[in-house]
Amino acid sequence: MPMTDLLYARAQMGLSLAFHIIFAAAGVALPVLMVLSDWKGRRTGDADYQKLSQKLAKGTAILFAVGAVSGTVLSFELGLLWPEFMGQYGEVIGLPFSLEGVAFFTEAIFLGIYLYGRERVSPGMHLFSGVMVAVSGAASAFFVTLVNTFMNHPSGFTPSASGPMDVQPLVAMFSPGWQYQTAHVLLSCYQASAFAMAGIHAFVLLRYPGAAFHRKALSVALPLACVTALLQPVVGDLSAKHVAKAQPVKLAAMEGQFETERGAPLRLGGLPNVETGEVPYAVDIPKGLSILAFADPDAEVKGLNAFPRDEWPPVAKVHVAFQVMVGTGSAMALLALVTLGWRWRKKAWPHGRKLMWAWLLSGPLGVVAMEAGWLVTEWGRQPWILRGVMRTADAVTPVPHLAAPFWTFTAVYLFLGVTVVLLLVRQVAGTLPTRDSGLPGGEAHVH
């Protein structure tokens, strides 16, 4: 397929979002882990937890800085790449964007106090500033997700040939399904970050089983990882039920359902073929989709053929991304159950090599699931930028030669990504035990 300017615009927006989501998720979740470590350190007097909160604070600062850059780029891209959308509907959905800006600046202010006020403000104020960083980060993600909910299910205005009429900003901000999508997104942020943190410390513990610092760090990450991994399927199910009613064509693409039928099966795996209307290599669970989507084994599920062909999303991409999200989410939920079972029986968090390997291998799964879920949402809405109101092709800028900014930003993101990885590796390396002491390098006196 030749790369048109529309495809370059979509690719650039997709690349920017895929890059930004990782840092935004860490910006939401790391402050929670930071505050938990800080609180445990204050409660127990254990220097390891205090040291962990300082390391997490530095990591939060690094990711916050890069996330601020990528977020600023995204705000410019919305206007520059999609001027028709922002020009016509910016006033409708401007409120959550404004509130997201307030949350962002609040987060920046309290992060500064937390980073530089440890010895300069009272302990209570210092811990409170950490809590505010966590609350502000979550609020920022909440407001941005409301914008995406509006794009999936626009409300709060009356469409007309001259643009939106009778604008109601609060109705638009809380478009149908907002509670499911925001909960799904926030949980994914905590889950992805906690799994990544657990994977890092499991890796170190496999090499240095006696490293007390990393064992304590794992004990901070595992509760959040396990709880979110078990809550996410519940919230995801509620979200899917809403999609089944509000966006049936997206559900049909997610499941590779071509024909409308009662007692529709749930398909595991497979690759939909839009020419034949079949999903080869899939394993069908009879009536599974009707039960999950409508809580009725004989419920009717609309197939893709019930909708105009030019309103289909890219079926194979949506289906595969959905399968990846569900598969990785299920694997994380299973690991959480096994880990909590160990915790219940042994009265301690696991430390055996088999479970450490499982957590190491599962470390990236939260990020994979989060990115796959975002692809399901965005690809599943196509060909609309504002579902049912404005097509993506009608919103793109008429400015030509969009290949140049796409490749430029690709290079910038690669540079930023490598830089961040190197900085975070240095942060972790500073906590590795020395050969002789088995304690964090250069900090043996602390422990």
The other form holds:
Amino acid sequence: MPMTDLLYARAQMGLSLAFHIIFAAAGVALPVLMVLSDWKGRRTGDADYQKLSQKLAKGTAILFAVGAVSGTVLSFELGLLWPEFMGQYGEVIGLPFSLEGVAFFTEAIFLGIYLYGRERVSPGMHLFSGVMVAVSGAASAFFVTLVNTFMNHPSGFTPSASGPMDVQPLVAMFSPGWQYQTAHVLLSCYQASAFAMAGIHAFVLLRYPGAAFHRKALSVALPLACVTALLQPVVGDLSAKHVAKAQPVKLAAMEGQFETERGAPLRLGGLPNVETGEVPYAVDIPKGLSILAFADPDAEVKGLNAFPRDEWPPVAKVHVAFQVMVGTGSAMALLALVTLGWRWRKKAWPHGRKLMWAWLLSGPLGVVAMEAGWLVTEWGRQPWILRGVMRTADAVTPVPHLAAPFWTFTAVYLFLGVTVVLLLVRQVAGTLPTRDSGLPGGEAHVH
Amino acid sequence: MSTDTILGFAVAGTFVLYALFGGADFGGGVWDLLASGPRKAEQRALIARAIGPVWEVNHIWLIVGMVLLFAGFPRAFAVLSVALHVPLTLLLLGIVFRGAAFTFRTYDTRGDTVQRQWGLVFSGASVIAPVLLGMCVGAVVSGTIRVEGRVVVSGFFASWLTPFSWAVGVLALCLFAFLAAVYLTHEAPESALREDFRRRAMGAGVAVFVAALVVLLLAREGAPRVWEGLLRSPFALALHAGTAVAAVASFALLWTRRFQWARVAAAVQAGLIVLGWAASQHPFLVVPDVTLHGAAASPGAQRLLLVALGVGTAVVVPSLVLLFRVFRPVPTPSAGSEA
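Let's see the other form, the form predicted in complex with its partner chain, since the form predicted alone is already up.
After this comes the whole thing, all chains and molecules, with the earlier chain placed first.
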């Protein structure tokens, strides 16, 4: 097996997931925002909330369609790129995949009713469909994350030379750590989408401070953004504590911990060097890692050197991705605190220029943190596709010339990404006030 | 009945449903490409209206089939993914461009030229994808995919680039176009449009007949199992006889403009063709080296999969019924007399 084909296969899978993850997150979270504003509109009779809900529905339609097709690509790619993995372990992990299929099916059905059935069903039924979309979207993210938990911590079978024996799919479905990882992922979907939405409306409000529509839109996005940004560090900490116990080599890579030591420091930033075993440019907080990972300042933290070199993940990549995730997560939590403080004192959501700038700049951070976090768990599991059981190199397809599909899909995703952004920009542009009147205009061309 | 057999039926069933629903959506794309005459714009609008709310749902049958295959028969999934890597990748590109372009056309409101360009991508992909799907089916049933141990030894091209596979690809395209045209006669709100699709349905029906004939003739050399199954197995023979009856019935019903019943007959015809394929390759998943039993997951895993299938059916079927009830065509006064 030439190394390059393995790299292309990994790159194609990584690219497909990195692309899909954004649309999947939007498919989980936008329905919630859409239903919230729909419900607010019904309760207050305010036409702006109704219109916001319709705009969000259009955004959901576009993003969900791209998520559906890129998800189809992924379900095939599991086999197209990793036939040995699926051929041996498909039966072990087929259960959450099937349930994810059920949830996805339900989401698509009710999204169809919600998007196209506004005039065909009763208002109650319409709202119910929206709720079903939101619930099944969350369920589908939950089930598919269980698959990833299994890959990180395989259970529910006995490995043998001829494949898994004594298969127990229910045990495999709830592999150790499932509760932390699913909570972490679900929160990240809501957080990334709410921050992106808040960023967009903050951008408009900076240019048109009087735009009432966008003030209301912000008031729908901010609560979700703030709550998730504050919950996420708590859940993330639980998740990291579990990783520290269950996957010590991943934790060592995340933290750039080369030597096993008691009272290990927390390294902020820095670029681990696997040749020297040092992390230059890092700021050390004494005993920080031992406290964070094991709640004990003198706890022993296993270093990378305690593990065979050929089982190390790519240390520098994992460490940097982890720093990016924690850094962006902390920035978002801080902004959420400041915003909620303002809300508590002034009894209104903020609209000052400084905070609007902060929300605008934080708009992409949720997505950045989500992608970085996903890279941490995937890079951190290497060289295994199924940790401790099957190496990624042993799972890859024997099909040659994998550069061709990789570059093809790269071009396709680039094209789709650019198109979606342009379409969404035009959706937002349709709500811009005409001449600072505060009234939305430019609606004539939107059907 | 063993769990192998039940799950085998379930996989075949999802392929039938994918053909009846997802296939018809591809067919809609074909008629979008071939829209012509004075009601060209109306034809395209009708297709878009019919597909819009349901295409994502219809398309999920394929994913359900995939999941059942890799969870229930993992070895077969691995073999197919390797042997058919190239056509499946091309099929995926078709699926991506079809779905994305259809959605972009709906929401990209920059004017007619842009809409036409998205329409072309949508309809072009709708033509290519069914051919590739059919070619994969042709390769699976023809016995050209060879496996030794766990290794595919028949290469990455030869198995699916046979005349027989091409013929099955064309048959799939004609069948999907036929289904779509028949469904659209029922969806059309007024009679001129209905007549447009009636003509198309009958034309496509003839094309299905010719393509099926070519497939059968090529099967003698290209897919001996299909050929023998046709002659020897009484079960397969009954299936094929049923297909013929349904085909004649759907033609007669189209001829006499009983569109609602023509739709049922066409669906039965298409469903029996897919089942006929499944029956002719039973008990193989990949002819001639991978059987249902040989590729099967452990019985415990299969039983749990059946439970998941039951849960899924209980959740999805009522929701689907609701969806199709909400979007059933609203009959116009003039349609009442004909139905």
